[in-house]
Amino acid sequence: MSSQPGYLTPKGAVTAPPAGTTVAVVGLGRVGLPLALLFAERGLRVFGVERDARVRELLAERKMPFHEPGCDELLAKVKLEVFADVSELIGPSSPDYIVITVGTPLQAHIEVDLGQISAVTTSLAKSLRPGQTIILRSTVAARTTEFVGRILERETGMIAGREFSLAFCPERIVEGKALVELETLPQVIGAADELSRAKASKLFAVFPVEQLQTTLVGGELIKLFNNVTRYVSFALANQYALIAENFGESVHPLVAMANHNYPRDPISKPGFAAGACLRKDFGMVSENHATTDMLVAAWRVNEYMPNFLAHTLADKSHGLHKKTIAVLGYTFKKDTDDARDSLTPKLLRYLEREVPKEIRVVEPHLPDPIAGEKGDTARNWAIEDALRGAEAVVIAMNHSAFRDVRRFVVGPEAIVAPGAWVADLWNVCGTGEMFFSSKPGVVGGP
C-alpha cells in the first residue's frame, strides 16, 4: 500500500479484522451508536462507553435514545456491552480498537471546546496498553488528533506509531441515513505512520467502501471542508433571500428559475442553517485567523435569519404585541428529533421581545413538553391546535408533517385569524412567497 497522502484503496482491498475483534466506541450519540451497532452486526465484539446514565439505562432496555432509521432493529439483535468510563476498559474488556466520538462544541468566542476529548483521553491513558489503536472520529479542528497523541504519550510514556496506533477517521454521515451512508460513503483514513494507517484501514474494512488515505491534519480538514462548504452555500442562499426581499421580490421562484435546466452550480434553497455540525465547524477553521473571513461572514448571515424573520413578521403584522403566534418546528433539521444548536430557540427569543400574548410551538418529532436549552420547557402543541386563531405564523422547519399546513393558513379551510401573516422561509406552503397573508389579495399574499 502506498503511504502517499491521497492514495485511494478500492473497496475489498483490505482484509477486515476477524470476528471477535474487540472495539470500544466512546460516546454513544448520533455518530457513535449507529457505528457501534454496525460493528456488532459485522461480528466484532463491541463495548460502548457513555457517561449519560439515562442513555445507558435505555440501551440496557434495548431502547434507542434517539431516532435513527434501522437502529432499533439492530439494537434488538446485536450484543452491545456498555460502560460508564473508558478507564473501565481493562482486563477482558481491554479492546483492540478504541474509537472516540464525543462532542466538540464551539464556545462563545469562536473557540473550540476540547473539554470532552481531553477528559476522555486523560481517562483512557490510565488503561492504555501496548498494541491498542486509538481512532478519533469526532469532528475536530486541525491538529486535534496530534493533541490527543501528545496527551497519551505524556501520560503513558509510550510513543504513537510504535507502542500504540493513532488515526483520524471522520464520519461524514447525515442524520436519518447513518446506516446507509456508513456502508456507502468512502472512508477517510488519516494517519502519520504506516502502522496506524494499516490498523485503522483494517477496522473500517468491515464496511464495503473505498478508503482515502491521507495525513492526520488532511483527514481533519476534509471533514471540515465538507461541512463548511454546505454551511457557506446555505448562507449564500439566505443572503439571496435578504437581497430579494429588499427589492420586493420573493427568492423562491427566482432560485427555481435560476436553477431550471442550468447545468452549473445549482443555488441552494434558503432556510435555517445550524445544528451540531454546520453551525460550529466554521469556527474550527476560523479560530486560528485574526482577520474576518468568508466563513465568519457566512456565520453572520445564517445567524441573522431568526432576527430577520421575527422583525419582518412583526412589521407586516403591524406589531406582534399581545398577539398569538404559532411556531412550527423546533429541531435543527428536517424530520429529525435532534434539537442541538437549533436556531428556533433564538427565533423564539426574538419573538418574545415583541411581548406577544402567547407563542405556540409545534414539533412532531419531540415529546411534550419540549426541553429547552437552559432547563426550561415549552408545551408541544398539536398542529391544528397551535394554528387555530393564530394571528401570526412562522414555519421554522420543513418537516414532512407540515406538508398540509397550507390549507390551514389560506383558503376556505383556514383556521388562523383572518389576515394573519405567515413567515415561510422554506416555502413549505408552496406559495413562492417568504411572507404572505392569509387574506387573499393582500400584497405578498397567495
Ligand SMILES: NC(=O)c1ccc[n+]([C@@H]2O[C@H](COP(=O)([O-])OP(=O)(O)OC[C@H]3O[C@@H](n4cnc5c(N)ncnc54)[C@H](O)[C@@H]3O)[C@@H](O)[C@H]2O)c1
Contents of the next structure:
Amino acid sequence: MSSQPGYLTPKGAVTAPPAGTTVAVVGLGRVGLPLALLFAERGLRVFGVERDARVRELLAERKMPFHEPGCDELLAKVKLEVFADVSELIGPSSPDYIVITVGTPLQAHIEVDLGQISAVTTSLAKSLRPGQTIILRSTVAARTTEFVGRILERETGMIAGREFSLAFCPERIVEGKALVELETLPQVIGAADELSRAKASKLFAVFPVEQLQTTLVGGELIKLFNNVTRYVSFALANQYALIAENFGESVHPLVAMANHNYPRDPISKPGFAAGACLRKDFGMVSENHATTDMLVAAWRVNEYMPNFLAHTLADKSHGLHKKTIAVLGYTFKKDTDDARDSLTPKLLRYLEREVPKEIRVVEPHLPDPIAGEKGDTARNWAIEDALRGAEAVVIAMNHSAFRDVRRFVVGPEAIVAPGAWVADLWNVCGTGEMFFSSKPGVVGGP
Ligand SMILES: NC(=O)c1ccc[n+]([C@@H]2O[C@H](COP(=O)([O-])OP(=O)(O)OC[C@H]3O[C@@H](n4cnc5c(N)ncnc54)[C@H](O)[C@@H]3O)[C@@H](O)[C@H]2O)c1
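Previous: the form predicted on its own; requested now: the form predicted in complex with this ligand:
The next block holds the full complex; its first chain is the one shown before.
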C-alpha cells in the first residue's frame, strides 16, 4: 500500500484486524451508533461512549434511540459496552482504536463550533496510552484533525505519528442507508504519517470497500466537497422552480424532460434542502474567506423555499386567513425520524403569519405530539384526518407514506375542501404541478 495522496487501495488488499480488536466509538448518534453496531457484528469488541444518559439507558434496554433500517436487529444480537465519558476507557477497557463521531455544529454566526470536539479530545487526553489510534470521523473544517492532534500532544506529551496514531476517516453515509453504505461506499483514509495510515486502513478493512488514501486536510475537504455539491445542486433545482413559476410553468416536467436520455449533469429535483449536515457543512468552508460566494447564494435559495411555498399558496388561495391548512411532512428528509434543522418549522411559521384558522401537521415518522427544536409542540395528525376539509395543503416532504395522498386531494375520492390549493413541492401526487387546485377546471388544476 502506498501513502501517496490520491492512491486507491482495492477492496480486500488490507487485512482486517483480528477478532477481539478493541474499538471505542465516541458519540452514539446517527453516525456513531450504526458504525459501532457494524464493528461489533464484524467481531470487534466495541466500547460505545455517549454523554447523553437517555441514550445510554435506551441502549441498556437494547432499544434504538432513533430509526435506522437494520439497526434494531443488530442491537439485539451484538454486544456493545457503553460508557459515559471517554476518560473511562482505561485498564481492560483501553481500546486499540478510538473513533470520534460527535456533533460538529456551527456557531450562530459563520464559524464552526469546536466545542464537542474540544471536550472529547481534552477528556481523551486523560486516558490516552502509547500505541492507540485516534480516528476523527465527524465532518469537520479543514485542519481540525491537526487541532485534535495538537491538543493530545500538549496534554499528554506524546507525539502523533510516533507514540499514538491519528487519522481522519470521514463518514459519507446518508441516514436511512447507513448499514448498506458503510459496506459499499469507498472509505477515505486521511493521514499524515505511514503508521497512522496503516492503522486506520486496517480498521476500515473490516468493511469490503475500496479505500482512498489522502492527507488529513484532503480527507476533510473531500467530505465537505461531497456535501457542498449536494447542497448547491438542490439550490439550483430550487432556483429553476422559482424561474419556472415566474414564467407560469411548473418545474417538475421541465426537469424530467431536461434529464430524459440526456447523458450529462442530471438536474436534481427541487425540495427542502436542510438537515443537520448540508447547511452547516458549507459554513465550514465559508468561514475562511470574506467574499460572498456561490455557497451563500445556494443557502439563500434553499432557505427561501418555505417562504415561497407559503406566500404562493396564500396568493393562489386568495389568502389563508381563517382557513384550515394541512402540512404533510415535518422531518428534514424522506423517510427519516430526524427533524433536526428541518425547514418545515420555518414553513409553519410563515403560514402562521397568514393567521389561518388551524394548521394540521402530519409526520408519520414522529410521535404525537411533535416536539419542536424551540420547545414548541404540535399535534401530529393522521393523514386522512388532516386532509379532511382542509382548505389548503402543503406536501413538504416526499415520504413513502404519502404515496397515496393523491386520491385524497384530486378526483372523485378527494376529501379536502372543494377548490383547496395544494403546494406539492416534490411532485408526490404525480400531477407534474407544484401548485394545483383540487377543483377540476381551475387554472393550474390537474
Ligand atoms: N447524520 C448524518 O447523516 C451524517 C452523515 C455523515 C456525517 N455526519 C457527521 O457526523 C457527525 C455526527 O453526526 P450525527 O448526526 O451522528 O450527530 P448526533 O448529534 O446524532 O450524534 C452525536 C452524539 O455525540 C454525543 N456526544 C457529544 N459530545 C460527546 C462527548 N464528549 N462524549 C460522548 N458523547 C458525546 C452526543 O450526545 C450525540 O449523541 C457530525 O459531524 C455530522 O456532520 C452526519
